[in-house]
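Quick heads-up: it's one chain on its own, the form predicted on its own, in structure tokens.
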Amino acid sequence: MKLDQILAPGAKFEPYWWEAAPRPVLPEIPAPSTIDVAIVGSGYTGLVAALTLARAGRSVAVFDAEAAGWGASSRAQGHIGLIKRPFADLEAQWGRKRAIALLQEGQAAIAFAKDLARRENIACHLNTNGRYIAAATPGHYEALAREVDTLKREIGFNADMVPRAEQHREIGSDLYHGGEVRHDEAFLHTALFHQGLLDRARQAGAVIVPHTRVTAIGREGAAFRVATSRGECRAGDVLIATNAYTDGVAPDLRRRVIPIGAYGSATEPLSPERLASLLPGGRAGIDTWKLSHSFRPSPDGSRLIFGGRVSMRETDPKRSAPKLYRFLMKLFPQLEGVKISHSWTGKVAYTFQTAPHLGVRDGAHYAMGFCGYGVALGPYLGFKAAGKILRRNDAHSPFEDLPFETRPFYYGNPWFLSATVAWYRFLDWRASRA
């Protein structure tokens, strides 16, 4: 399938999010050469943070390489759902306490984000109709069942299961095998989120410096030195939140989190009928697949979102375009001819662990490896973060007590990531014959 094929009219390899929320041009100022907190990453959870931190009378400096919001924060689908890690792997690997910690502090953030949006009345369209997980074969949604039981039973989550005779109620395919739907997860327009965190952060007093690249940060007595590619400043604490995007500036985070790529697309318009009858339930949705794929009406129901790993080694949108549309064309037949809109890519972070990590290292304060779920433990975590600076007593987060792992010949580029997909790959074959 050629490219010039599934393009609609004025197509743009940029992501849908931004023909509402373009990446703002901020007033060029000076950067400050003394601050109380340097935070390097201007996404969700440096910008939670150095709002958190402004209204508690702290002086801060918000850096970023790129115009602020320019990666993750302005990209992602918009869900805001728990981390995906079975019960039954966190029990086995940490013990059945902290397991139970770890996901209840998952709920805390889903709760925490929805919060924000609604406390700083940032219009962001966020829907908390729930999100429906799609079982790809008979033996996930036998296993999305047990999973349901159990976080039932251990920490009150509130979903239920939809079997295939019942699922064209959430979605208008025969792809999959019923799903459950998780009734506290929510989904909302990434940038407008974004936007209304940076309008709010300014108000309460931060410096937002973007197009400003940190090249070092070295310790200055009890402070912290930060070269940047426009002068030097001089910060009491410092906070890395850079995530997918982390580069040499902190090489022994760096290869602690792998950034891996995710691809998204839109449709041109539809009408809203048609939209309906493919997601009657209203609901985001995700699949079970190992290399899973996403779908999401629009913040103002035109048209159908839907994104996925769809290479072996990173590409390009225009690549990556093609891809994703045989993907719908099976998900949905029902579209042959329906164009794409928009075509964009962007970074996610993982971690060997699965799991987020929040901390310090070498003095420095940390929050990031939200693996694929950063629009809810992006804000939680940069809000954390910001108590630990403040020593609040209330900061503490499960996420901080996990051993933040790499491997060896590990040093932030995954040359790995092309075994691992076609191992995924081999992995969703053999599930789909089984």
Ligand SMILES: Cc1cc2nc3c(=O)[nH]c(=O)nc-3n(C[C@H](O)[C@H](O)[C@H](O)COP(=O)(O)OP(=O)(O)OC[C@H]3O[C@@H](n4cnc5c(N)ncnc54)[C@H](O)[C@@H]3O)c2cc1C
Contents of the next structure:
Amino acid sequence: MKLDQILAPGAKFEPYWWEAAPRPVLPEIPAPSTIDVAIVGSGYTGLVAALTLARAGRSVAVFDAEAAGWGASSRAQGHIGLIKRPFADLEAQWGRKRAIALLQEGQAAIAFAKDLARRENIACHLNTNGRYIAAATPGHYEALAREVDTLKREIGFNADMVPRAEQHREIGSDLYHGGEVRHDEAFLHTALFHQGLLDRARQAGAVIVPHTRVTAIGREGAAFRVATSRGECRAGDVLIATNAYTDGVAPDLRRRVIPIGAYGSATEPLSPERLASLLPGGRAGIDTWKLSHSFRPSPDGSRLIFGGRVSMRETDPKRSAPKLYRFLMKLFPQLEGVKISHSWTGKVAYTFQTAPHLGVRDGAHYAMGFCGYGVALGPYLGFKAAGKILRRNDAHSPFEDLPFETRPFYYGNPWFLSATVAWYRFLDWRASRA
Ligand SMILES: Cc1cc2nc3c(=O)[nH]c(=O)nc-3n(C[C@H](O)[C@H](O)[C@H](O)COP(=O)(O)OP(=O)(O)OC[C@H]3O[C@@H](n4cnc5c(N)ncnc54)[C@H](O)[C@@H]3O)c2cc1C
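Provide the structure of the form predicted in complex with the ligand, given the form predicted on its own shown above.
In what comes next, the whole complex appears, and the chain from above leads the way.
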């Protein structure tokens, strides 16, 4: 499939979400020279921390090397879902009590993100209709059903199975083998959510300093010297909220997050009837392949947004678009001839434990490693990190008790990803034959 065969006239290689919420142009202001809290990264994590701290009376500056929200927070598909680790897996690693605590914390993050959008009155098309998890194989369907039973028992999870014979009520495709509806999960317009948080943080008094890279963070007694591309700033506390974009400014954290490419595309406009025939349940969905795919209606119901891990490293969207399109044709062959209006890429941050982390290193706070679930976890752990800076009693999160591991010879360039992708492709191939 050639690129020019699948692109609609005027197709763009940037997020569909930027049509409604372009990267903001903020007033040029001098970077502050003294501040209570300096935050590195202006995505969901940094902004919710900034909002919380500013409302508590702290002076806050949020630095971003690019435009505000340029990272994953304006590129995501907008799914608000639970961390992706089976209960048995967590239990085997950390015991039943901690497995329950981690999953309950994941549920708290979902509730927090939904509540935040509502409480702050952010017009971001929050849809609380739930999410659909599509089983890629009969074996995956059985595993989903077992997991639903376990999660209902252990954490009161609110989900129901949809057998293959009934899956057309959720998806107009025969590619899958049934699935699971997760009723408490949700989805939203990712860049409008970000824009709303940006507005609230600025209204609360936080100073946003875009196009300003933080180049070094050093201690100065109990405080910090924050060197940026536009001068130096003295800060009482620092929060590093750079997730998959963590660079040399935090080399120790960079060794602990694995940046992985994630890809999104939008179709050209479809009629409401046609879109409803593809996703009759009106929910966002994701499948169970190791190299998973996602799909959802656009907030205005005009087009299908879909995505996947077509390559682990971030690659040119001109290369990812044809690969994603091939998947689209397998999922919905009835869309043959429909073209792509937008295709984009970004980075998600995995960790060696496939769990997010929150903590303090060399005195600087951090919250990162959301493993593709940062639409819920970013805001929630940004809030928790702010709570820790404010020394609030309720700021503890079970995610901060996990060891934040690295591996020998890993310094932030994931040289092992090609082998991992090959292994995942093999596992998916084997599962498809079982
Ligand atoms: C295509 C795609 C689809 C996704 N879909 C979903 C989804 O459906 N659901 C979900 O939960 N998650 C999804 N994610 C992941 C989710 O978007 C992220 O986990 C989340 O947005 C992370 O937010 P953040 O604020 O921690 O980091 P980001 O939003 O990535 O922000 C980090 C910022 O740090 C800045 N930065 C880095 N280094 C420096 C420095 N030295 N100085 C100054 N600034 C710096 C970067 O410029 C960047 O803007 C997706 C991601 C992508 C790319």
